[in-house]
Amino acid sequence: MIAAVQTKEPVQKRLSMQIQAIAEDTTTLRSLDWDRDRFDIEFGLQNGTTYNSFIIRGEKTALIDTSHAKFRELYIDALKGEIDPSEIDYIVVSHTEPDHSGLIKDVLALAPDAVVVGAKVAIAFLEDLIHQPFERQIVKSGETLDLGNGHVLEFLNAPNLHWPDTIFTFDHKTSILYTCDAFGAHYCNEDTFDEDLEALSPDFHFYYECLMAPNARSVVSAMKRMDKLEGEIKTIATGHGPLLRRNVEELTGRYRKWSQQKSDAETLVAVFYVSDYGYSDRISQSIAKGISKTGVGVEMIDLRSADAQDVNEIVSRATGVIIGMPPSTGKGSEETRAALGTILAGVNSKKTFGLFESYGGDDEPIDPLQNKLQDLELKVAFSPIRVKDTPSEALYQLCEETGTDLGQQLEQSKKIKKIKALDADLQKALGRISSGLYIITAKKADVQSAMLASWITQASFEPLGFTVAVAKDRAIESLMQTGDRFVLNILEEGNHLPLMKHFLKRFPPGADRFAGVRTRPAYNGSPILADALAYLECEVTSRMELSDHWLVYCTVDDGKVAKDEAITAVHHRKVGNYY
């Protein structure tokens, strides 16, 4: 059975519930967030997300995970239509970021009897949640629950996916495994499952690259755990998007070989964060999305929960050290000076750090930690990011560049290993093919960018398309996902010199690109440059993922040539393997 509950909010902000079983006794309860355009770290969202909640009926009642607090009323009135939530014996919390234990409180209310089950963590960081007295039971890897009649839950360790606190729960009597974040993805549609692989696929990478891509090792780690359960699983019940059981072997291969590359990474950043505090986790995630891209590693680690003896292990091993300042007093404080010291018993001249403030009110002063490190010789990685305000897209944006500037450094001696090993004739061969020169130009909400382009070619008569070849570290790559519009701004032979040094220059992290620069712009809001030869409004309309670059192919909806009689500027390279 479905049943569906529209609300009485405008078209463009539409939410619903689907209900639904999916096993014997067990029944989801799908938050559908249809236009949901922005998630969490700030990255766009092309097909809206789910909230995924589970009750499963043995002899007792458990209910895995609530949902968002934008959907109360709608998830109270689903819950209560399936079952007497007074009935409700137990709450397991996958973990608690706020999409999925937003309204633990709520159903609290309702069974004020109900035992509160998650990781040590997690019932830690539900306390100040909720502010209320609760039962709990602290779970950890390889305990199990019984609820009766065969549905024996088995829990499995997953910590940072992408929070310190996750913990997978195993059905034996289902074979469903329920894994939260992990194996997600925002895509929303009323497919209960996994039908359209093909559909599914881009959102489900993207999801990975974004949420789980900074945490790669540990993915592997989770895995490991699954490994024991090989054969079992059935079904993965995700916390976001559809359920994975027409495609489980396919998809959990796809996270256990990027997750393997990331993981095997020569080079590695370690970033330091506090998860439930001010905007720590947000601007950490930026960062390290932005390390992500460039193929250098990241391990991501909570400064409230971090053993010792790990913190001492992965700063030996890291070639970075980024550090998102914690609190300086209260709840933690203790554990993450405690982790702060660790970390500065590590570290030596040879590896290369960053701070950033984390704006939760009580942040440890930046500045004596930066000197701290200083002192120790370390070299600095970019100035402090010091935020005086709710972060905005463009500070989100700021951060990821900052981590991609960073990757950009750490590899740039094996770039130019890479660079000279190739055969040189085939380079100067493969450098004879030519190019135009183009300038693409793109904004989305406070934030802009650009990039000089060659790699163009026109793709398809109907509708008018072409691609564009853009390196994954490219800091506008973020602005070219599905669905985004942009300008492709062409460069006139003759007079193409002054925009395409401009272009060519190195932007520091947040730099204003279009500083200095004649412009207007563009219906889609994008920056069209007033000396460029011609322009195209443009919309991407899909991506085909390559090896060190995206293939971007764009539809055409408006353009304009200045002058009839100019042509386009062609660009000759001498060799083949860099630009």
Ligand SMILES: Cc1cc2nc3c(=O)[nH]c(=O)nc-3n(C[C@H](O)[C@H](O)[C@H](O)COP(=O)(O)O)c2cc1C
Contents of the next structure:
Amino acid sequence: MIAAVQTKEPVQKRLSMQIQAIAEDTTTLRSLDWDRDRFDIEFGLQNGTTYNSFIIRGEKTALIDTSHAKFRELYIDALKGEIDPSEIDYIVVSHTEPDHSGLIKDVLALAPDAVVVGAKVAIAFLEDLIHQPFERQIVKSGETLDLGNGHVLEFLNAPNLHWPDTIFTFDHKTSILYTCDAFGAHYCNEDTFDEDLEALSPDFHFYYECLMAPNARSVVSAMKRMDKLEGEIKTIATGHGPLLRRNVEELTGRYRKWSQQKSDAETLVAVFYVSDYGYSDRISQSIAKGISKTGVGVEMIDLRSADAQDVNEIVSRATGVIIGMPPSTGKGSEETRAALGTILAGVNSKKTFGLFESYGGDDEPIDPLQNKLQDLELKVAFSPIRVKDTPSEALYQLCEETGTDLGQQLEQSKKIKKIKALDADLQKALGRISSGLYIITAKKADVQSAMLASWITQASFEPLGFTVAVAKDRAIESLMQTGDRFVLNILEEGNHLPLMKHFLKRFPPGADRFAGVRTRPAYNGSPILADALAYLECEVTSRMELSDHWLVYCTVDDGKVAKDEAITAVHHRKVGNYY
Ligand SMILES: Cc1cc2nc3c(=O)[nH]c(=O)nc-3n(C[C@H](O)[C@H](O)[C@H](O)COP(=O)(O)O)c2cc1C
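The structure above corresponds to the form predicted alone; please provide the structure of the form predicted in complex with the ligand.
Everything in the complex follows now, all chains and molecules, and the chain you saw is the first one.
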């Protein structure tokens, strides 16, 4: 019998440090966060994360990035164990997101003469973050910093990967490219390097989808800059997860392929937000993730740092424009107001728009902007998302589903054209493939979802397993990542129509799909439908990416049949270009 509540415990619930020499004069201080809350957007899986920092010792000493504030004592002790911090000459800030720059203030207290090196935007953000004077050096693409002993650091601009102020740093002596968020993964284990590609792959892809896909064009641009170093890069020192050494070509190749595909999308939605203001970052990421599930291209643009020409160019290309309300007063509000002006000047009645609140405490009011855009006769994609409290996971689910809805709206006519263009005979023949009828139900924390499915077939005896094909833009897809648990409810012939009808309803974003349906919780927490013929408790073991579906392989933990004599409802179709 299975335990009452099945949870997959992380390897160890703890914070620890790993200190490791990775090349000549180069040491990594990896903060291992085994138990990072999986409910941040990019933490779909359950493998914790790491925050990687690096010391390079030439004649001068440079520190690249720091760590999350939760590692304050552990990190500073580890740093002191390696060097006398007062000897740090440079602190290179790859970007200012707090999980990498959260301890810069602490390091500066120990190394007050250190020069902080970063992009212009990063230095401006840092002033807000640490509220104290510091020595600084603003660097641009192609500029170098010579640490001595051959350690010439060359900087590459990589804006929007995934913050607006990102730079990469290449050490010409060790051939290490420091990329911070790019090429990372939320994957915590003792391996400093990418020893196990198969184990790393699902996290690597999921992280890409959440953080990089909304900036696919920026990934392509950054990789063009990297091409200049072609053949030279031996190691990619990421800010999260294992450093890439064994699979550099394979994994950068994946980034290139995914980003090229996404930036080639014909339809584009621009999502304007303000990084590090209220919940703007994560709300916009959730919307962007939902849009990107439909195959529509997305570009996320920080209102504070984007220049007018870029804003203008993106608005003119975009079919949809989403705006997260920026702060109405204080530092940066002039820039954001100017950017809003540029957006308003660039939109026209052919565009679709949507607004959301950032919940930063001082948001520009939403209604005047909504009215202005409606006066300009833009189409409303969704009614404004108003955030009245600290966002819950359910709100983020609503945001993601809102994004998916918008993407589907924008792609609808293309989809219909495609279906019409298919060969009728072939479609009829394919339609003779038939299968059972099932409802998949899943619940994670306060997020739950369901869908009617028929593309299901048993796939293994030992362990007991089956596959289900889940369209990439299904709401429940986010709850079916590797390691996730769900219930497969098997419908009964003659008794299936009410459930089928219910779950085929068009649910608005964030709707409760179980309202009016009798359920009870399974051991794994997902709802079992009281009127199903049988159910299976399942875990996602692996996923294979296909053009428009994920083929999800699941193993079965437990199950029961309600009526021995009844049979499974079967779905007979007319054509193969629909379910
Ligand atoms: C008979 C039938 C079988 C279906 N089987 C599947 C399936 O196997 N996989 C899938 O992704 N969608 C399948 N669908 C589509 C979804 O169940 C349906 O579109 C649902 O409303 C999903 O809504 P959502 O995208 O908002 O989650 C099927 C639909 C029908 C009518």
